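First, one chain by itself in structure tokens, the form predicted on its own.
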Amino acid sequence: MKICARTDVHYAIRDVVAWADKVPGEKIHLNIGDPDKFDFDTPEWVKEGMIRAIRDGKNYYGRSEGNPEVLKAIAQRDEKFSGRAPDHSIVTQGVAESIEFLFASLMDKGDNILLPSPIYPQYLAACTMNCGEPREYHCIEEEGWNPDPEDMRKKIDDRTRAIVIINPNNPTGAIYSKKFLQGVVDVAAEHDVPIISDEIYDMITFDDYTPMSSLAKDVKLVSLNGISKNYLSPGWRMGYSSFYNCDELYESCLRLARIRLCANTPASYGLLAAYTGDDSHIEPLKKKLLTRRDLMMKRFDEMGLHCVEPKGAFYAFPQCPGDDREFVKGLLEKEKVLTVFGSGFGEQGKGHFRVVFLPDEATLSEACDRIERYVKSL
């Protein structure tokens, strides 16, 4: 049987969970960011919009694009939080579907998309599914991880057809400069490509916070979001897509909606609950976070593991003595610490690897105690 090489793809996140089946006893996950694995649970009054959806009979099949109301309160949601509504949005099996149908419009055999690197690997991969390039420009560990325009001009051509950028960034933490955000829309309407605009972690933000919609006015912009994280319910697959002065990409994007029928229509009532509701849960969130944040940076830089400080979500990543995909294992295989490699994020996650600092006070002092002991080991 012969498989496609388009489905040689990797997801370093959920790669490792194999590694760590093969060994045996209790481990502790900090691979994988997912809240509501941890001490965080969806808020009360967006789950009565998804129970309240279903028990009223709204279990057809939506609109493609996503049903009228859900659409209206995405697009006063986004003019609230960046002064500007956009164009058109297409509500997505999570912001993963929204990606699949962007890279998909935009991308044929030969074409390049310019990635943050480190990147978040779920772009990788949509790049080698619609046999593309993957080109990865530099972001500055010394600058805060921030990225580099410079490095986007050097890298860009005629065969480039959108650069994206993860703003508060996975895997990083970073929070990209004003500066840095429109050096990227500079380069952008020089060479008149789009932006794809992730920004999935938005309200999770311990710094000062720049929306890309508020300053790439003359560009072709795409942002992404949705209630995965902001809203703490990963599982429900709830994410969207705002296009702003691109229609002709739009209407691709939506012809690939049309095909897979809509995205999850009770959910979807969530995400409508969660808009249209208080944000009350984002301060407690963010104090927890910003606490157990500082206790694994103080307990790096105790071990002797440089980490750039994480201004946003709810992610570090240190750099690693040795080959990173051997020190995550060895890490799980001795000490039964589930982390991943950062080699698994592009060019630029060598020599680090990825923790997620969402686990209780408690238990990440244990395992920051395993990493350490390892670290000692080396």
The other form holds:
Number of protein chains: 2
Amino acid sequence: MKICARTDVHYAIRDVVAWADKVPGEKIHLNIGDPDKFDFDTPEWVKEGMIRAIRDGKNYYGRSEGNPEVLKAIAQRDEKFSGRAPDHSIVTQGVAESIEFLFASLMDKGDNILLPSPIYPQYLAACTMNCGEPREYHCIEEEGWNPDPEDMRKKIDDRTRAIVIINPNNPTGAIYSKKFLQGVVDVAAEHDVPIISDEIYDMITFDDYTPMSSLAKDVKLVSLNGISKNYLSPGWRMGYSSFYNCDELYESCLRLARIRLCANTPASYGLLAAYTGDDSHIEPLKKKLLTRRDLMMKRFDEMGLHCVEPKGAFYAFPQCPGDDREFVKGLLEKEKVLTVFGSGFGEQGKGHFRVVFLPDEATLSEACDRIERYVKSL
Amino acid sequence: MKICARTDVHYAIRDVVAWADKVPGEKIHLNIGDPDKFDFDTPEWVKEGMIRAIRDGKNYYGRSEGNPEVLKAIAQRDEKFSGRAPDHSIVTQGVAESIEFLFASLMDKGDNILLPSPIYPQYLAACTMNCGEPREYHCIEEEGWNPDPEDMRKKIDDRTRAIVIINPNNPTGAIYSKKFLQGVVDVAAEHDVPIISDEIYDMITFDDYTPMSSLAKDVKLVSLNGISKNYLSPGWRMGYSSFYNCDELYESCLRLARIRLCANTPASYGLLAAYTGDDSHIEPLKKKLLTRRDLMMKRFDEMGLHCVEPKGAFYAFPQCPGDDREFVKGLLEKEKVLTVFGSGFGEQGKGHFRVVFLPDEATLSEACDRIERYVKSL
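Would you mind generating the form predicted together with a further copy of the same chain now that we have the form predicted on its own?
Following is the full complex, with the preceding chain placed first.
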């Protein structure tokens, strides 16, 4: 049976789970960015928003782009957050579906999209699926993993269809500075290429944060967001894309949205509840995460693993000795700690590994003890 | 801005809504197959299954293929229903996502997939999106819209990657007879081509029904199903594909499933509740629908519109005088009854229009009065 080559896509974050399944015994999971698998839970008022919708009979097909009151809540949130409401938004099944709609609209064979390196692997797969080339530009580890506009300028050409940034970043935990963001905007303006700005962690920040829409006023921009991370509901698959200055791209994504009818209707009312609540869960969430980040950074420092301090999200991306695949495999087999090998995040991921600092302090300390023992054993 | 040609996809069922938005006043909606917009509701125990999952903290990323207990419930249901458990299943965001995974795995430029004509438009769009050719085979109106294996034999070639059947059928309401189904199996066996059998309405039947998996024992088969229609929860987007004799195709779809992480986790526990309940909603549902079908058929007969009697689902596909687009537009503008033009369902849809018999009898009678008045005015 012939299977199309473009489905030869891989996703390191899930692939390591297959490795772990073969290793007997309890493991410490530092591999997946799912707070709900640790001591975090969806805020009650967000849950109740979805439950109310189910009970009230909102179990029908919603509008393909999202129901009007949901879109209104998104526009108001985006405006409150960045000072600027989008021209249009489309509710999607996670940010994953937004990426699919955008890449399918933009990429034909021979086209490329500029991706930050290291890169969240879904973006690599979306290029492969759409027969296009993922072209990675450097992020500068010495500059806190900020994106390098000069390297973008070297990589961009007339088949470049978009520039992706992920801010706050997965896998590095970076928050991009205004200076570097302005550099990205300049490159996009010079080449009239749209920016796709993935901002799914934009409320989980430990430093000053600048939404791209507040800066990129005269360029085409699509920002990606949702409640998976900020409102601790990843399993609901509630994302959206917001479009600025790019009506044609919106129209194309809307056509694709119509084909699959709609996203989950009750979950979209969970998003509505999230975006009209008081966000009182955010400060306790950040406080917990900050304590855990600091614990982990101190331990990495003590064991001599170089790691840029994460300023947002819940990932750290330390360097590791030797081949990163071997390192991660060995750590799993010898110490039963599951992490993700850096080369799963593209070229610049090599020689690193990704961990989450989501577990409670006791578990995180135990994980660090094991990592330290493993590093010393090499 | 260049937008890829393959995103030039259309979906007649949603496109007519844009027409309706321009016509002032209240309309009678016979256009969309969404029982929850009429006097039907998701069974309470199915709702409670999803609500319990939300409250119990099952808001995390589930497994990409579906959580083990959900897959077990699917296997048991499939076995109970057809006497045969699938080799594998993958939970997807509606059947729409199953179609995407399958067509992306099977189709490259130059490939074709055999589709029944008239055809549910999502399948046409999935071909366009994957740069392949939708190749329509005849269904025989005089034989209750059964598929024609002889016409399949004329259309199949060495670039044919699958044969799709939809049974019970949307838009015709047909239920395929064993004789014709066996004919399809024979064609698939002769050419070693997988059958994709869309069975999303398989509990809404008013006649003997044969699941394809009970018949197609030695061929490659993927059956598509979900709770949208049988359990009246279309907005939850809970579908799945079940694979028989085609491990490679399963592996490819699983890779694609991993990229988007998972389907909606709490909704998958709604499916679990549905598939482990007593199905006591089905008889009352069918009774209501049957009364409405009979009412509509009687009225079509009286006004001289030829219509094959639907044996399943909740669609009827009568012939109409003149051009079907014009007919549907005129009916909307003059009588404010919204239906879907048959040519939106491919070649053999021409000269027909699709209606749902979901509204209560009073509304349905009023709709029929208006259709009759409109037909007489032509």
